[in-house]
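Next up: just one chain, as structure tokens, the form predicted alone.
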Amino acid sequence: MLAAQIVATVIFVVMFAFIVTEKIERQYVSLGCAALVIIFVFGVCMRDVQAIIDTLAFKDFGKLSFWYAAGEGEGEGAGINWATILFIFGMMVMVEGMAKAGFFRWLCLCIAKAVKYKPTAVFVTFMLMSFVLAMFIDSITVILFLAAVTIELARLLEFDPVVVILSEIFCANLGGSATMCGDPPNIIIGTSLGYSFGDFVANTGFMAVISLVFIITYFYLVFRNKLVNKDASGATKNYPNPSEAIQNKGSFIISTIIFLIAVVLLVSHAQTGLTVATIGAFVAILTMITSFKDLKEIMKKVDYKTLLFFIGLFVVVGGLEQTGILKLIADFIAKISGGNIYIMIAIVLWVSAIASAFVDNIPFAATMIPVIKNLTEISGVPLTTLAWTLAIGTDIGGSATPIGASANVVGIAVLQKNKYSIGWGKYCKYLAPATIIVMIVCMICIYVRYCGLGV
């Protein structure tokens, strides 16, 4: 087993190194490393065919609990979490259908019009919209459309779009932490540990809303002088009409209905027993049927690279879990914390945040789930406490640097494409302190709510 542990660890470290350097696209890295795990860890070192079967987990599709889990969790064992893959695929298809119908641009322009195109009001409402949308839709899509409309309005109203988009990026990451479907790490945590949409809203959502108050205040105080409308001429401007965003009214109505159906199913899935895999498959099929004319274009835009990356990642992490490496890490954390719940929470929270600021939070979250399971067994600390701590750390920590989360990369790319410069220094100057503020607020919330501090 020692040889298998060494090989599994080396493959994992190599995978992370290649992901960080970005020399090779990450889906090729994860799939290549997954193949190495199957061949050398499970095949050569362990000689365990069952380990390969368990890790590939194709049998999950034939289980009733994979599709319908009333009265029981949706938790998965080691290996590929197909529920996560299917759910993300379904949401991707639905979002592309909504984008094609002009939903996002229409929503942005409606809100801008409602606040009478005042820069400060646009700034605050767009932060709120970024937070709310990211609760249900991946932050990449949210930032793509918000940033494009923000730049359009910035040119019209003559304010600095950089500070608004930086605020939107942070709020998208914060909003993603509030629900199970808002951020990929949460999807992985929820499907792996059997938590529902409501569980996330009541726990990480509670902390995210409290943090949002602090963050809006922080960004307003820091950026308020950059939101002054420079145009004092009083000239009449031609503001964009929200209706211009709607290309096809029928498609727009249908895509909006599908989105609302998805939200209702997610909110009620703990009561209905429908798993996220079923919900993902249902909204994907519904979108395909109702958008048949545009199906080819919609399916082309689905991010298959991310789905393949997930599949490879789950196999590599499965190798670490089945060889016992993750249990050793849990033992180490339990030892240095001395079994103290406060120290243990601080370690999981801040290590997750710091790691996620520099490496992809998706593989980190997938790696840490078995670790916190083992920590619970060793220390007796409730799994839910460590799960919410891990979710907050991985979701928020990525906001601190330009490479920490996909939304950050996309937002900066949109700015650069439109000739607005934003480097590491300027980004970290504003968003690193914001990240620290939220981490401190959330740590206090965790201590008070789950550890009885001050109670």
Given for the second form:
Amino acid sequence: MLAAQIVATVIFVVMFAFIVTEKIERQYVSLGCAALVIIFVFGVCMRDVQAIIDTLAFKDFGKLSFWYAAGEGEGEGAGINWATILFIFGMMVMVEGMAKAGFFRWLCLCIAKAVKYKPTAVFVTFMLMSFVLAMFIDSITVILFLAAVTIELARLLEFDPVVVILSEIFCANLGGSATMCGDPPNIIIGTSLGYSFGDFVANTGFMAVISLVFIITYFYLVFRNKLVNKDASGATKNYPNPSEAIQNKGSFIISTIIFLIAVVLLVSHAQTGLTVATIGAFVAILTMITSFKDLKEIMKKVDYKTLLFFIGLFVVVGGLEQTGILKLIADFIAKISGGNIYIMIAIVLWVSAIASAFVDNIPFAATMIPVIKNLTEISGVPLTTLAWTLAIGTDIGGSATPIGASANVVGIAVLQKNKYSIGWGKYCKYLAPATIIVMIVCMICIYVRYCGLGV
Amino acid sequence: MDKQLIISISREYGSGGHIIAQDLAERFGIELVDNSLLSKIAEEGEISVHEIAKFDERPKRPFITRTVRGYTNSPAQNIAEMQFDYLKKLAASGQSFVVVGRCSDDVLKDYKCCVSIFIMADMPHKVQHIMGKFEMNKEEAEALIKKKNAKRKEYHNRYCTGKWGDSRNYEMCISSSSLGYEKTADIIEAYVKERYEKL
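Switching from the form predicted alone: structure of the form predicted together with its partner chain?
Now the full complex is given, and it begins with the chain already shown.
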């Protein structure tokens, strides 16, 4: 087993190194490394065909529990988490349909109009909108549309769009932490450990809402001077009309209905028994049928590269899991924390946050799930406590640096492409303290709720 | 000029490529597009020329940059793409110009009126040129040349399909060492004129 462990670890480290350097596109890296794991770890070192079958997990599609899970969710085993893949695919198809219909731009413009285009009100409402949208939709899409409208309004109202977009980025990441479908680590944690949308809302959602209050206050205090309308002339502005954002009224209504159906299905999935895989497949099929004439265009825009990256990643992490490496890490954490739940939580929370600030939080979360499962077995600390801790650490930690989360990269790219200056220094000056504030708020919440009160 | 002409000059640091490009622009009476395009980009936004210049023709730095669905937080890459877009727009407008660097050999390769030239020089000549330009000693000049050329190579190869300095990617590769800048410009001018006639 030692040889298998060494090979699996080397492949994992090499994969991470290649992902960071971006010399080769990450989906090729993860799929290539997945092939190496199958050949060398499972084939040559372990000679274990069953490990290959378990990791590829194709049999999951044939299980009733993959599509319908009455009662308590079981959670997926090791290997490729097809439920996550199918759900993300479904949401991608749905979001592309919504974007094509002009939904996001319409929503942004409606809210700006509702607050009478006052910069401070736009700033606060856009933060809230970013938080709420990111609870259901991937943060990249949220930021792409919000940032574009923010820049448009900033040029019109003459306020600084950089600080507004930075706040939106942070709130998108925070909103993503609130639900099971908001951020990929949460989907992976939820499907792997069998938690529902409601479980996430009641736990990470609760912490995210409390943090939101702190963070809006923080951003308002820090940025209020940059939100002053520089144009004091009082000249009449030609504000964009929300209805102009709608490309096609029929498609707009249909895509809005599909979105609302997806939200209802997600919120009620613990009651209906429909799994996220079923919901993903359902909204994808619904979008494909209703947007049949734009199907080719919508399907072209789906981010297959990310889906392929996930597939490869699950196999590589499966290699670490099957060889027992992740159990060794869990043993190590249990040892240095001396079985103390407070120290264990602090380690999981801050290590997750710091790691996610610098590396992709998806591979990190996927790697840590078997670790926290093992930690629970070793120490007796409830798995739920560690799961919410891991989710918050990976979701929030990514906000601290420009490369920590996808929303950060996209928001900065939109600003730079529009010729606004934003680099590491300016980003970290405002968002690193914000991240620390939220991490401390969440750590207190976890200690009080799961260790002190035991609710 | 009745037909459009674009001369793309790629050059080794210290080879005098910029001087030759300036000379060619004057000889053909067309605009020289060099780092002056940075100020044009800066004018369109809330960013200073100084800020853009910091990342001009610089390779993307690994470890502190990330790409997500084609979007990146790398200022070097975003500024490079802005420059490529600017060059494409300028070329599409039908204007004739001489462009220095900025991956123009690759960015404008689909334009039949684009003549791509690579100017090099041997090390002693490059060192001589840089020593005279910046008042530095031989070792310092040589180190600077090596550093700058490594960066140019990395920058070019990051965004282009062909490799920097690979003769297969250029219509003409010429060393400025043997004949000097003016005579080198004469040869390029003669070639471009012949080429222009056949457009």
